[in-house]
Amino acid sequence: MRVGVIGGGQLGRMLALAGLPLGMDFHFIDPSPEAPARELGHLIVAPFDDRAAMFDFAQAVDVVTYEFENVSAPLLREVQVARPVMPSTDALETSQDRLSEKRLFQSLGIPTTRYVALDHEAELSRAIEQTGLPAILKTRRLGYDGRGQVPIYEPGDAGAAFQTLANAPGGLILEGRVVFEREISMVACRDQTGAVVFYPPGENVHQGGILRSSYAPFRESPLVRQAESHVGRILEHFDYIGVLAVEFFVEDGILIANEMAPRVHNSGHWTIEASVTSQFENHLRALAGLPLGRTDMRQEALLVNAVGRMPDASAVLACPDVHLHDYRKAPRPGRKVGHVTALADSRESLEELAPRLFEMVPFERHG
């Protein structure tokens, strides 16, 4: 099989160790030549944009998915005329815009945060009203990693934030903010035939707005049957084939859903050692028509991103049971260039563990 992956990053060159071994071969399309899915397939080398690549692109292979967001919905529609495309685009241009996926949760019965869309700075008085403070501003398109977002303390602050954001295609959304107790995600494969499997959640923590490192699993049991439920009611929303990853506030033994990922997911990482079977081998079984493989972790997890430079490998590899992984990026504040998961018998055992591989992984932000 001839998978098509969009965008040549981290994730796409996870999907292709993956998939390697189950004898697909793997195309990709990136803006960069020095894309780290490079060297385990074949890549063309053009904007996302560009019509024509993408429709050469997508001829040489037998389905496309894509690793990241933005993408052109439209075009993908119109590729979806030659190729397969999965998950489905619909899913896709929901995710783009939080005010759709804001909308979405709610049509589904999953809470969200307070929320109000405005487009001018006259109407932020009356958002702050509906959502009361403190608050968060946000671009509706293109956020991720902490980008484009600004928080609102007092109404003082409104119009700076405004003005900070005011030139974002495609508006702004104002979210009362969640004081939550922790972070969740939920990661679920569905297949052709309507079969799903969820992941244990992970446990999240962000710095600067960047996943810094997740525990798995979070075992509060109520709240992992909700996260199925309401990750599962999304899946059939939209007949979806691949992976989905979502993400929850915790707040008073209530889930908030905060957004989705029509992909693999950064806080499913640790599935590649910690699971009979990885997140990125399911989503390539989901897209070739295989029996989904079980979800079972063979021992608890956590993982740390190295934002900005790898650290010394020697060091990491040095800890007991913690596996590295290169995603051959160059170093730059700010940018996920790898991940280390160390496995262990317990949660306590990785929490001992934790203050060194923080301390040796490296996290430096922009600026």
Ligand code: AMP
Given for the second form:
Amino acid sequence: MRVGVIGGGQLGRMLALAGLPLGMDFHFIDPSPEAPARELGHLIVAPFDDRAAMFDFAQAVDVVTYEFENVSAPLLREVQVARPVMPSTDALETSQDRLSEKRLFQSLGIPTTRYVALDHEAELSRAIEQTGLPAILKTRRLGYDGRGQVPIYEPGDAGAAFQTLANAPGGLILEGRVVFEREISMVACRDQTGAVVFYPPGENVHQGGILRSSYAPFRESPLVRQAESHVGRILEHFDYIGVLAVEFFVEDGILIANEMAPRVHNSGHWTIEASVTSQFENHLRALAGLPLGRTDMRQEALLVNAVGRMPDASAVLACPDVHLHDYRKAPRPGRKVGHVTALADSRESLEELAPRLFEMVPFERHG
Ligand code: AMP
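Since the structure above is the form predicted alone, I would like to see how the form predicted in complex with adenosine monophosphate (AMP) looks, so please show that one next.
Every component of the complex follows; first up is the chain already shown.
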């Protein structure tokens, strides 16, 4: 099967690394000739809004998927006429706008943060009355890794926060800040017959909005059941095919949905070594109409992202059962350039190793 992946970043690279053993061929479209997936398939270098290039790309494959979320949904709907696009463009379009994402969660009975959408500074003080403070002002579209977000602690911060984001296309959203006990995410996959598999949730730590680490499995069973029920409803809603990730805050024993990603997800990278079948392989199995693989974990896992630059490989790999992934990206502050996954038989062993890993694996933020 020829798989077309929109985006040639690390997610595309890891998809290909999972699909090549299954006999799949990969085609990527990405604006950068340096895209991390370049070595693993045929790369068309073109902007994502280059209609002609997108059609050339789609024509050469059997199925189109995406690892990058900011593709034009109308363009993707045109592509869909020529080739199947999975997961559905509707899921992608919903995830591109924090407002439609929150409305979806509400319509499916999934608790989400208090929020108000706004376009003008004059609307901000009323919005603050509704969300309370502290709050976070976010761009509705195109935010990632902490970009496009400004915290508001005092009413006096509001004007400056608005000005920072005022030029963002697509409007803003104010969210009440959740005082969460934990952040967890669930990765799930649905196949073409409607069968669903859930990975155990991971417990995530973000720094400055960027995922720093994820520990799995998160075991609190009432919350795991809640997550499965919420994620299952989203999958059914879209008649979804492939991997979906949903991030939640845990507050007072309740899950509050933060956002969803209709693709393989950073917080599921530990599935490569720790799970019977990785998120990447299951996504491809779903696309190909193959049976999904088991999602049980072989061992417990701690994922640590390398942000800004790579760690010293010999130091990291001197730790027993630690695996290194280098995305072959140029170093740059704030950029995810690789990750490590440590495996062990218990959480205690991982917690013992964690301080050493955090010291060895760089976290260099932008700005
Ligand atoms: P996001 O881009 O919305 O996933 O935000 C990145 C990270 O910022 C989240 O994983 C949280 O750690 C933090 N964050 C975002 N929104 C909120 C919120 N409403 N309340 C508390 N923390 C938040």
